[in-house]
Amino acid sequence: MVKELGIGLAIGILIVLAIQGFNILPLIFLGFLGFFMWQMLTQGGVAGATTDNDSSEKKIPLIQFDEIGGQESAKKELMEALDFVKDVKRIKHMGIRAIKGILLSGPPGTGKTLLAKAAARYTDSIFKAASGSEFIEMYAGLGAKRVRNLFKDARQTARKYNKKSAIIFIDEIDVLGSKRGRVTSHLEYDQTLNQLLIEMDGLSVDDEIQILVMAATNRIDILDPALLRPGRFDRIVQVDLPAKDGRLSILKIHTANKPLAEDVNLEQIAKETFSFSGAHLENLANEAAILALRENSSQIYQKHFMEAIDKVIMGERLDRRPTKEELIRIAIHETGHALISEILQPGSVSTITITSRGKALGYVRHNPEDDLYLQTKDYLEEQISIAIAGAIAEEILLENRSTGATNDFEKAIQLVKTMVISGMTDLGVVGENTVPKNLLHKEMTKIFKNIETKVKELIKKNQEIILKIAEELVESERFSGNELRELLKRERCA
């Protein structure tokens, strides 16, 4: 508002002076020059990271490493590197070059920013945070100036608060640190990256204020090699998705302030949240609390967590309701998936449901016993069997298939391709792009036929079980894995 009033007042004065006969051209020129200089000065800093009025960034973050769960390997590696910052005299005595940069690489939501904040707390350092996108402007030179200002402000703030070190954290560094030469319209990206490299090269163990640059990315493959060479980012810490034990520790942290009922089994929840990041698990605990609140419950029960898992994976329940015939088909389809999964991988089924969520009309939530990092040929064939079992169950029990199996077939085709390029087929070791398409098609068809024959035998043998479960699903929309295992056990004993 003040800006608009000032501009209006200036224009009014110029009009009055022009009427009086004054030459206002020099004044207009000086006005434009002053406005441009003011814009340069106000945009020169890094928003939210280098302004003197932002007191929150001047304080050392309160978070500590023991408050971050599921990243024990990353924390250990990071703390070993940070010990060099804490004990400067010792590294000088040993003639060790100062660590200038630590790059945190991993999927979104795994806690990279939290680790950077904990690093500042661990080393008693001033913490300055910025995003890679804040350095990129259409005006050449502004990004480089913001990089200089960021380092300058970190040193000034450390002196002001009598600290010997400062940590500069750049989130999404791939925005400013991507390989040079990719953007040809102007050199702003390259100039900004060059300035960052220059600033990092100027860091020394003999500096009055020790500066450590930390950065985060989930696209390390597109970073410029100059950033990753020794002497720049000296350490690359991989921050992966947490394993089951890590998920359990994260859940304990995020449920510590919540009223949990006695039936809540966090270990079981951790087991059923395979591939969840720390952010997903925090959202899971929050959604479970919201579901309990909706029911006016004073405690959070296991059922709320189970419902929250479905919501985090698939989305909110939808109001749409398929027809009775469609519900029967969906129930048979999903039961086919679950049955083959339980036969081939006992204990793998957590829940079967025909509740519509997101784009899915129904689904089976699987419950892997352990986190797998390597996949064998047998495992891939089992996964293909599970993927196509829904369509085969429809074909045998309803005498035709539906379009509901489209995504299942896409998944099955991708699994077969994985087998081919991993050398698990009769083709031997081949490249996906070098094997002739007709030969690849022939091999994939052979694999599918062999697996399809085995799945059909299992479906025909267990038709009565599928119909019983499908009938229950139509009534209650949900059938647990434990109920499925008990039913299979009774049928086998009969």
Given for the second form:
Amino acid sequence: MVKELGIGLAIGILIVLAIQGFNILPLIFLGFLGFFMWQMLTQGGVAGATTDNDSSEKKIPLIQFDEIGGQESAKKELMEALDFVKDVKRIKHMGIRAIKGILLSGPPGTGKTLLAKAAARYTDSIFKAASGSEFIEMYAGLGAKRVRNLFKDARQTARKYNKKSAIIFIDEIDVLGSKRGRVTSHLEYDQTLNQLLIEMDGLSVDDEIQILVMAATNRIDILDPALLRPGRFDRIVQVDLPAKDGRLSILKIHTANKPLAEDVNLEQIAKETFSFSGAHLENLANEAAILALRENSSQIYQKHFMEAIDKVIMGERLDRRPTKEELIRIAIHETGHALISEILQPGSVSTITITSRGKALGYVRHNPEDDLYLQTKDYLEEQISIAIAGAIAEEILLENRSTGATNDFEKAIQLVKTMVISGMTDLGVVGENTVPKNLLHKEMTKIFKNIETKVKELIKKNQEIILKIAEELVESERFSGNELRELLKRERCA
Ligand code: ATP
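Right, the form predicted alone is done; let's see the coordinates for the form predicted in complex with adenosine-5'-triphosphate.
Then the entire complex follows, led off by the chain already shown.
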């Protein structure tokens, strides 16, 4: 209303001046310039800043900690810090300074945003969320203005809803909080970060509204050290990929609303999804339901989950159909991997398939007995053997290798490098960058040659079995680990 009155008054004055013979063009130009600047500065609110309590804005439903699967130590550490926010009186009495910032650090999709939402509910706080990228603007000063507005807005909303505290959650803080001076193109990043530091420095236990800044990043290494200084983000909570038990509880949460068939074994699925994040597991449960629906099944079976795992790891099935000769080559290649895997690590194959997905023409998925965080030299050598077995099977059975093994070799080279830098080779303890290249090359070639000789022997000994299983694989496209083990047993006894 005030805006419209102002514009009307300005136009009126301009008309009067024009009638009186003044040159009003410079005034019009200045007016436009002023209006443009004003528009820019009043756009200070952060687009994504939303609250649970404000019905005029998009609502973010808050959740409880027990709706987050796994992450037990992150939850515990976080709740301990949040108890400080809840009990300001005791904190004040003990002369403890307020916790101003908590940084959640970890890979994507592990539940950092969920934890921040649960923190808001746990502390009965207003929740304001924004992403680091929303603060970065072309115009100097606008990002800083947005930071100021975000804090102001959090206080106002808390007051409006009679809350004593507010949580400001900044996702991808690395975008605005990377080391100052890193982005040389303009100073906007630095100004925005400085403003955030100023706002955080101004927070105190005596404030009428307690503000806690929570931020998430998966690049803690590039954050400006000033952000991590005590008194700013002085609590860092590590949110890692879930271990097997964590994966099981996340699966339970995301399948609770789904019609599961009796054969579904969530324990087994948790076992086969090493390195999956919470977001991957949610996606897996969803994909399994979609696969069941496509088959017009009213329930979701274990086979749907198994196929969904392949889809989440490798991507969507491709319509492309290789030629008959290619198919037999792919089948021999994959059977080579699977056979060596079963010989060296019995029971390790979970699935073998020649269905093309993503970039893979076929693949063998392994079934880790337990999550492995340490790898022994023997284990690494076995993994290298399995990785190169596909190419060797092609060479021995088809007398020719193909380009299908490029990824396998990359994997094998990485594994050999791991052996080198872990001091497992005849080079002793060396650094990857300090060891002379020719020595490194010689050692890596020696390791490869040794392993290759052993794998060739095993493949030669099992040539007929590989061929038979490969032929059956071309017919069926896919075997589960158990089906493969049955076939191997049958062929070995035959
Ligand atoms: P990013 O770093 O990419 O922002 P994030 O760590 O913030 O990711 P969230 O946004 O919290 O991850 O999680 C994404 C989705 O993954 C959630 O909406 C939820 O469906 C699922 N999810 C992730 N972790 C968990 C978990 N621990 N328990 C239950 N669901 C989870």
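Numbering follows the first chain given and starts at 1. We call the rigid core the largest set of C-alpha positions that still match within 1.5 Å between the two forms. Because the structure is predicted, anything quoted here is derived from the model rather than measured.
Rigid core fit then residue 475 CA moved by 2 Å or more between the two forms: The answer is no; the displacement is under 2 Å.
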